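One chain comes next, on its own, written out as structure tokens in the form predicted on its own.
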Amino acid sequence: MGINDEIARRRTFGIISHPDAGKTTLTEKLLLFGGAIQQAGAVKSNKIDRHATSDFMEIERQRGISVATSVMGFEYRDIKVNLLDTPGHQDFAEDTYRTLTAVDSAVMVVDCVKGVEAQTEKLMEVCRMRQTPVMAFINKLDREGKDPFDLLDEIEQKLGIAVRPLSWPIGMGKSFKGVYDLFQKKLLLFEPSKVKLSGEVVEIDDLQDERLEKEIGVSEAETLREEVELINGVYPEFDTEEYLRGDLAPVFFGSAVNNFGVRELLDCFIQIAPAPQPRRTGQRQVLPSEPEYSGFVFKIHANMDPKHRNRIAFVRVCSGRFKRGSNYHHVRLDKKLRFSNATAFMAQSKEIIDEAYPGDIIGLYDTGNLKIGDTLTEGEHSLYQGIPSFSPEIFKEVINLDAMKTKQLEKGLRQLMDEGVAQLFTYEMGSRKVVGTVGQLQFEVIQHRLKHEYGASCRFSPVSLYKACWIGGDDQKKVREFVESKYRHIAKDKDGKWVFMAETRAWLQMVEENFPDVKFHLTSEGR
């Protein structure tokens, strides 16, 4: 099979949602339908009986949430599906933003009881910025929720995207009987089952077919006919090109925990979702079909296997063919690296692979050469764009509780920062270390992992800071003068870049006015 055939049969997407919308459960069921697993783990109210396949960190198992992106690959109907399950919790939004740089499309999960929530709106903004095609799955139809038409209106109004339902629920809550697949003209009747595939598919091309009453009842059949007629009158015909441009979201209804509507989502997805797309570097646009390999690091995770202190870089293949054991050019370091161990992921299990194609996510074992945003090529010197660090919301100073474990603490902090868990700022004066995060929960994760993975104990002391601003400017002499004049408030990030630690908004504005030749950036990429 040639490279173009390999590209055409790949679909790489991320699952995004507000916490507790059922994203990880949907991930499990997609794997179940894809044959990648035989039995799913059930996630219930922060207690996990059989651990969810995609949650492999100890703290995730304790809390019942996803705090790190998981990568899973499986084959479904001759299509290679690469699925990235992202953290739903808003405290880990930055990991999700980075993950969205590595996908070609997204599936957005919406809770039918709560509707569109704040985190979903933020994630949709990121998708819109990148013109990422989005499909919506309205979940938990086995519960009494909002009217389906009201949910569609909410998606259009809050997320600013047109919708077209491609499946439709029959009842809701206790009266929920299944879904009618508008895309393939099929009636789907399922028995609720949380761990195995069950159910019956009835081919009904014409909703006037008398068998409809027999299958779902007279009243339900009449309601379904009326609602489908209304859908066809109100919403335009589904246009694949509009979806691929990111202007239209096809919508599916179901109950992931009970396997309602998941197969229909998957069947439609492999038909309409985009194959691997071109990517921009600083110099040009790179096509997937180009013969020379290139890819970028969008995530790093240390200690995925507690028995082996390993460090794995997650790489999105963008062009050409990756070959295990080959030498590749590390653009930032300007040197050649050889990767003899390359892995494909199935959540926490991994397998050695010899080659990978555009759209694939591979894991490269690394000793510290790779960082988030790094580009690997077969010789080209251009870097892929679009993986910034954002100024954190909460800042706390690291207090070492065991002076004998200082080296372990520093190593742990360095590796966790390389993973993008949080950001570390080291003050030039006094070498104080301050960790910046998006949310409070990240400090718990850092503390837990430092203790259990590195044997280092610390506590975090709150620091009154407004923003961390990366410093830049055309006149380097003026930049140096500023750094010298504000020495007590200057820190370096993990990459050695100058950062101004502004204590208040008013002070930052005053400093910007007093030093017009210095640029203050709220993202490291803007610097």
Ligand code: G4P
Second form
Amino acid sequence: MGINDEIARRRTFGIISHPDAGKTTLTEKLLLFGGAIQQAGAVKSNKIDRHATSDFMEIERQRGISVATSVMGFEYRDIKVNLLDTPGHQDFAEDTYRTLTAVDSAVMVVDCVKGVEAQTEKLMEVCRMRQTPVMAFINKLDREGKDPFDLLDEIEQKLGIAVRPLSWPIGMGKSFKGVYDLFQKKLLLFEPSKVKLSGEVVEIDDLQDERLEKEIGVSEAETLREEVELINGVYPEFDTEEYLRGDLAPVFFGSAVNNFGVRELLDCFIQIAPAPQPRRTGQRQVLPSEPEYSGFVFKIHANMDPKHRNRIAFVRVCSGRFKRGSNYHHVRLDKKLRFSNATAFMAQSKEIIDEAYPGDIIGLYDTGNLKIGDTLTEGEHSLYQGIPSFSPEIFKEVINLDAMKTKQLEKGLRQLMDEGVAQLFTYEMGSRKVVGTVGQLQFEVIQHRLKHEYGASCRFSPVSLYKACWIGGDDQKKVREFVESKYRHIAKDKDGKWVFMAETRAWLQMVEENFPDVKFHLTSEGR
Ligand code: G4P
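Moving on from the form predicted on its own, kindly provide the form predicted together with guanosine-5',3'-tetraphosphate as a structure.
Expanding to the full complex; the earlier chain stays at the top.
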């Protein structure tokens, strides 16, 4: 098979949802269809028990699971599907944002009882920013949930994306009869079952067909006809192009735990979801079909065994063919590296691979050369863009508790930051080190891992800060003037970029007004 055929048959995506909406359950069912697992229950939830945030075994358990399920590859109808896992816990949202830079599309799971929840809103914002095509799966129809029309309105309003139902539920909760698949024009009859792979399917391509009454009952048939008419009146025909531009989300209804509606979602997904897309470097757009291999690191996973300091770097292949044992140029370090132990991820197993194609995710064992955002290429020496760091929400100063272990502390902090666990800001004045995160949990993770993996002890002292703003501007002289005038509040990030540590929102606004030539960004292209 040629490279173009290999590219055309790949679909790389992630599932986004608020915790508990059913992401793990849906993942498991998709893997069942792909034949990647044989029984339900094989996929472990990557959830951290919210009540066990200070239980370090729990954190380690989570790390173990998250490496096993980081990428789940499977084949379905000759399509190679790569499903990238995203952490459910909101404190790891940044990890999820980065994973979304490595996908070509996303599936969003919404709980029909709870509707659109906070975490989904945030993740959808990232998808919108990157114009990632999104399909929606409204889950748990076996429960009494919100009215389907209201759910669609909620998605449109809260998530700022147009919707088009491609299936429609018949009843809900106790009276849930099934769904009508508007995409493939067939009726799926619901039968609660956690073991069956699919419900009964009746081919009814015309809703006036009298068999409809027989299958779902007279009043249900009438309601379905009315509602489908309404849908066809209100929503324009589904347009794949609009979906591919990220402007329109097709919506499916089902029940993941009962394996209901999942196959229809998957069948439609492999038909319409995009194959690997071009990606931008600092210079230009790189097409997947270009002959030279290139790819970028979007995730680093440290070894669970502290005695072995190697890590796995997850690389998204963007163009060409990755070949094991070849030399590739590491753009940031400007040197050639050879990777002889590239790993591919198939559902829950890892295997050494000889080659990989655009859209594939490979794991590279690394001893400290790679960090998030790095580009490895055979082509021109230019970095892939679009792997931003976001301003953290919580800031704490690192206080070293063992002066004899300063080196270990610094090394540990540096490596954990390379992994993307948190962000480190070092003040220009006095070299104070401040760690910024999106959640409290990371501080516990850092403290624990510094102690166990690097033998360093520290504590964290809260710092009252509003945001970290990356500074830029066309006039370098003006930027330097600003830095000098606010020297006490200027820090450098891990890449040596200047950051203004704003204490309050009002103060940031004032500074923005007083220094109109300086740009303050809440995100940075991390590299
Ligand atoms: P997450 O990864 O998005 O956090 O969610 P997960 O799949 O773990 O699902 C959260 C809970 O919702 C689970 O119940 C799961 O069984 C349930 N669930 C998933 N899909 C459906 C569905 O279609 N209908 C109903 N009624 N429930 C569903 P749990 O009690 O937390 O765990 P478990 O003991 O059932 O595994």
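These numbers were taken from a predicted model, which means no experiment stands behind them. Positions refer to the first chain, counted from 1. Basically, rigid core = biggest C-alpha set you can superpose within 1.5 Å across the two forms.
With the core held fixed, the Cα of V518 is displaced between the two forms by 2 Å or more.
Comparing the forms between the two forms on their rigid core, the Cα displacement of V113 stays under 2 Å.
For Y243, the Cα coordinates differ by under 2 angstroms between the two forms after the core has been superposed.
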